[in-house]
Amino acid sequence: MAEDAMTEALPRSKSQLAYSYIRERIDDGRYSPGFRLVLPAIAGELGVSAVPVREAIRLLEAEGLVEFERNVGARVAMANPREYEITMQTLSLVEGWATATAAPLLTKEDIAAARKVNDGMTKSLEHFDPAAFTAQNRQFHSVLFEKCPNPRIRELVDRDWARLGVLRESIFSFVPDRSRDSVAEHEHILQLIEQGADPLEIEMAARQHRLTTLDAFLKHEAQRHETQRHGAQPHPAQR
């Protein structure tokens, strides 16, 4: 009986190990939103079979940290899609205004620095890393809004960027095609600033840039829910 109890306890111990291993990487960003969780690969890293990894992923799915998508399998979920939507809507307003009011204060060196980041983002499209692309994206926008003369607006922008970090935001994992359009829109905003365009035009361009990314994500979510409604997703237990 004692031997049977030990045999039953072992898989649970390995499942907890797998759970902690995956959860830690989700929490610290190594497994960013959209990251595909390949059972055999994780099992190999842990030196266990796929069974405890499968059990761990079931627990993470129940917690809303993992989702399943047709032809993709298990991957890290967005922490809170609704909260992401609200944050992006707010950020589009405050960051758009901050970018417009900062524009006259940007030097040629500032614009060159932003363009250098954007050029790096363009080059990275060949070997796309969503998490790295997201970090570069924040760096690019920081150059454009950091000279906003209203400290309260800058604080609001920083707060919402931090909120996206809490949400484990790496939207380009979900809609990678959006990345190519994004760098083109960056260049358009830079050209408007260089040309001394009307502040309202700059503000609207920056705002629309943010909202277009949000729209791409919402379209992805709608398609995913529609797929789930019309056909059951393959569960890891069936793999």
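Compare with the form predicted on its own: the form predicted in complex with a further copy of the same chain:
A lone chain is what you will see next.
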């Protein structure tokens, strides 16, 4: 049977093709929040019909990456502070649990890898490289939660990270103070894991780590509204 050599032979369905095509563009920012996803247009770019593209978009909608309106169309999910807050809260919850349950399964090598990434974050900070910092941040946490034995919760964590990716660029103004604390908290979490701390303690540390970032953002937002007195236009990227 030659099927072993052919496992990748069947080209994944056009729906999946469309899904990864769109997803890729959302992730890397080519489709930024508010961008309108027009079925025939995307279908044309891919050389397929609108049907599979539609399915892909509905999937993305279910994941919360795009918003959809009947008979009107889809657009990349809007980035507003409220969305950011909701996502960060949810992530603090599921990631905290994932990190705690993955902790006992981490090897010394895993810890070492995470610590190395965290050291890299310090460097990115010194070089004022927010992009690298953000990427390393995700990588650090990925090491810590990816061995979570509950696949459903792992999926939820991945999904929220994806949402964060969309929101990040648009509303996250780099806050060096917070970033520095963040690196220190990472080290603290690593130590808890190393010493085999109570899972609940790890969970709460991971949760609080994220909630603190959220608080920093919310404070920063409030302050921003304080200084510029006029109410910023409510729908900046509308239509």
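Residue numbers count along the first chain shown, from 1. Just so you know, these numbers come straight off a predicted model, no measurement behind them. The term rigid core refers to the most C-alpha atoms you can superpose between the two forms while keeping them within 1.5 Å.
Participant: Does R180 count as moved between these two forms, where moved means a C-alpha shift of 2 angstroms or more after fitting the rigid core?
Facilitator: Comparing forms between these two forms, the R180 CA shifts below 2 Å.
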